[in-house]
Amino acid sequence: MKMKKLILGAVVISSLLLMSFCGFYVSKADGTLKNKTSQVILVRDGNKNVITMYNDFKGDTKDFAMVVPVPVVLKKEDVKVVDQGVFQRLNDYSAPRLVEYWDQNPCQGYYNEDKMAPMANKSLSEVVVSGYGNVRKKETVKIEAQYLIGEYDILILSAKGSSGFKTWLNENGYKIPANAEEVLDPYIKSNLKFFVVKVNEKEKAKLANNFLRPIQIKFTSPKFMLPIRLGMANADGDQDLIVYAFTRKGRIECTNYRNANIATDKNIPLFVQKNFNAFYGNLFTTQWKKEDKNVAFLEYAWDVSPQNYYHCDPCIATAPSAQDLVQSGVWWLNGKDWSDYSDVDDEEYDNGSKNVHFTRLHFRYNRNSFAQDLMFQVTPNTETFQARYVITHPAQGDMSCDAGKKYLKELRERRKKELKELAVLTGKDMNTWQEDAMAFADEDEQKNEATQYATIIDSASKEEENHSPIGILSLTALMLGGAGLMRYKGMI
């Protein structure tokens, strides 16, 4: 049978790509951008936080603004635009990974410690989900503030009511999403402002590819949260989320929705390396359904602090140098600002700590499922964790010794258990992967057909067929005939 293929796309860069994440898109044209996936990250210490928004808009840039809330007017130095490839960079070094290692020839009295070491390899490439916006009423709304920040122009606003934000944007040429004003009434109420982006398309034309930043804010609050609810109303189906976290003490948790680690340190079986996207899409996706579709997974946590030269088991990709970190807002990084007084009101002391704390979390959501903005917190958790995945390759060369035979056996037993974990990750029987695994076993595998995965899915169909309804009535009724005939013949 034909696999189907869900593959969580590769994050790639280009012009159509929009950062955003707690906002949602409104547009002059006929209202119909929409916002499917998005990156974050998060740096939060006391109640100072930074954010930098990513997100993949697609759609005219000259029609476009987005409007994310926010809980104080922000200053012009409160705001800025990043590199992006800071996101490809996190991204990579925190992604759910691949494994390989090798077996030894047990006919053999050595191995080679090269092959033996694991190694990475094709890392998976993910992407997220989130959109948002918002706008207002001429006669009540009111523009806080206005700059020009690299190649976007950014208005502060405040409103009195979701129909008068509403009207504003209908006046100034814009279409609201259809599901938007109802959202709009809490964060007004509780008197949030409304950071509002347009592209300057002069200065956008200045950049060198005329790829679009990132954007960074800044502020002090007590809440520690980012609010979806917004994004819903340009969802085109459900949305991925990706948060890197960073902090001083430990891992972040949602404190309104259920954590959970996604399945890891599982043994799976070779054929999977070919198509690892589509195996972790299918993963993923089996995953978030079992955990009712309203839950914040765990992909990776580990100490990155620049002096921790241990950041992961195995690594894919090279860590997030101390640049990296200072530009994605780890401001700690550069020591103590004695002239910022916006933490006086923290209830810790800045201690000069220069630990850095990296947590990735994946969240994939929808209005069903997740009604409330998400909420969080620092833990002093420091466990590391990485979603991992084992492949293992089996030895080679001359097995005839009594060793090899025996090895050849379990190898056969280890490879039916990596089908089974593989049928359990995947939501998919075993059927599913046969074409896979015999493309596999063409190319690379040895001819030793018993240990061959396609032999072992093939025995184990029939295996089942064996076990079918059918075969237990065909079972049932030759025994019945047989007690009839017993009977007849007066031996029962």
The other form holds:
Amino acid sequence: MKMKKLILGAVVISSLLLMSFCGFYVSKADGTLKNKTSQVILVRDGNKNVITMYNDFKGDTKDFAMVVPVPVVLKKEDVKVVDQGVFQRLNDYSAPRLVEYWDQNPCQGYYNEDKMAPMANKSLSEVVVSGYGNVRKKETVKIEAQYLIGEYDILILSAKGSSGFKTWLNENGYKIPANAEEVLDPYIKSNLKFFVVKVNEKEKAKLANNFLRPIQIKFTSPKFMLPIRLGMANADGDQDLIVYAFTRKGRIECTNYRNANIATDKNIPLFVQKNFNAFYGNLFTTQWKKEDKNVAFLEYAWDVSPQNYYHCDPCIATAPSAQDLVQSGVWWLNGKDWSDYSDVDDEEYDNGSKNVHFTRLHFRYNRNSFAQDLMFQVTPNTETFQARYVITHPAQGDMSCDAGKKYLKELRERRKKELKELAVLTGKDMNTWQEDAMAFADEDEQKNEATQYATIIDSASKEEENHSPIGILSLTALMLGGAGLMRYKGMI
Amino acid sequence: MFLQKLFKDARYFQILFQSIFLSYGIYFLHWKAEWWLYITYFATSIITQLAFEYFLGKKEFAYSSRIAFSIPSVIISSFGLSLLLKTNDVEIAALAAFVSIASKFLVRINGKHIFNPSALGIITAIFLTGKAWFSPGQWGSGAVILFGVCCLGFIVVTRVQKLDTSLAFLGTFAALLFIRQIIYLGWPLDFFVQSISTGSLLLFSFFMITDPKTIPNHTIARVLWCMLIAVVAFYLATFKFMNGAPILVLVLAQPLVPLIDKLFKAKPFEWKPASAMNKKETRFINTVYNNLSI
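For the form predicted in complex with the partner chain instead of the form predicted on its own, what are the coordinates?
Time for the whole complex; same chain goes first.
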């Protein structure tokens, strides 16, 4: 059966992408600010790091500030704001994808022409932030640096002890989430500094848009990590984090949590295209539970160097341009080297390579399963990966010839497999999909009733009821027999 | 009987446990099974052993019996590589396996090989070629794994009577981590538990550092040597953020072993027989073991 490959637009898991982040938000009003999902771009080569943070909050965003632990005191040149659209483009490009194939009518030898389904992009929710209070200097807390970048007032603080830091925050009107305290001390003793961001109302008023742009920081440090522990302080339950990482060498991987590939290349029923978001949401949750809730899921890995033509198969959005990559902090493209980009001395040897490897990791964490911050390493692993799900459209038209009848039979079997796969992937019994299957029946290109998803679900659930436990019985008999034989031979 | 015969040589236990770990990783932790990689490790190791044994082996024993006796060690090294070393390139995999086995024949002092074969193969591939890597996070830190690895590991080392090695290393390493993470930095306890319950660390402590041929003979010297490895590995892991620090430090510390053996005289390691083994068999195994490159 010849198949025609077509691409359906990626559907961003918008429900999962209500962004938040790795620091914690300090609310001046009652702490109703919650962060659920975050997106971070990490760029790493040698000991050089660029981190770009995209924030989104839930709740009243009035009176807001953000605190991020950083390993070094950042200078003014090390901080900048970048275009928010970069996150959208990276997300669209690396998101799990749905692929469409068309069956050929065996009776006519004709098949549909390629058509490109429209891209189903969903915009990420926007960040609205306003207000901030005064900051006073206190003895136990030292203001290492202070500057204005774009619409932000930025402070780099170092503290002698967590109690002093807490007092300082309280005196300056910030409410610290109760859970944040247990990590402040370890951070301070690890010699981390605190990057405190507030909005400068005057500067913000000059901007046309009403959201805050992502903040990008860069520094040299052997530590390749993301401090998620602070971010757990003001989140409700599980938080999602999407990491877009760029390196010269290959994939990044988490070194203190298990890395797992999300299930990929699965054939799933046609009706899933109606709600791919919900499908992927279910799939992710099922896999996450299966992996004991403490893994780093790989969703995409590819060499996206501008000189490399193929970045995915199929691609679901335009590849990030060299300019997007440079915006993301990939300083080695575009003739920029680290010293142009920063005044940090370039001590490391720069091999001049223009390779860019893109890794997308998806975390879902909570305090119980994630006791430590995320530590990473750059590996030389250049193997490609993408989360890809396949739907296949049936052939249409007259099926009265022998080949056509055979095709219908095969189609039914194939769809049964697809339904089983769907149940395994989403952890939801086939019957729970009956409603979607019935709703889809009218749109199905193949009107033969026996091949309809809804019909197959009905008959499959009946078959299951008749299932006798032959497998278990025979296995038990085999084990008993084996044990008896060993006993007889005097082995046990 | 067959099972009793199996128990005479502790290496069979090690092979059994290593194969359990690999299956556990593939079937329960859903590792991507890289069959081509495992095959490369095993094939290259075995071919290298056959070739070196042919040209450089001790001629006083028949080739076939030398091979028969050394094959389990080759399998152990191959499993060691399969469990810890990853690469995209078949040449790099072959190189790692070749270095592992060849070092047993080429780098010898006083009839003892210097390097733990798989540790040297891993370090060579990671640090010299830059095209291989070690995934410390691949085991996760489930308590079940901790328990399983400890128990299985315990049996293996008691069979080869080198539990002191594991405990000296693991005890020192864990104590330093505890002091740093809990007492000094003030992290909650589960932070520390996650650090020490990684499968990679336990695998190293019970299956790699314990290799009886590449550790000092003298008990106290051996314990001190293990503690030294733990201290340096702790420093590199904590302050230099190095992954796989224990393996690197082990390889760097192994050339000290002949020197330590010279300073602290002790009887070299001997396989102690399981009760079922008679004196003649024990003597044979020890003669063979001490004279061959296994």
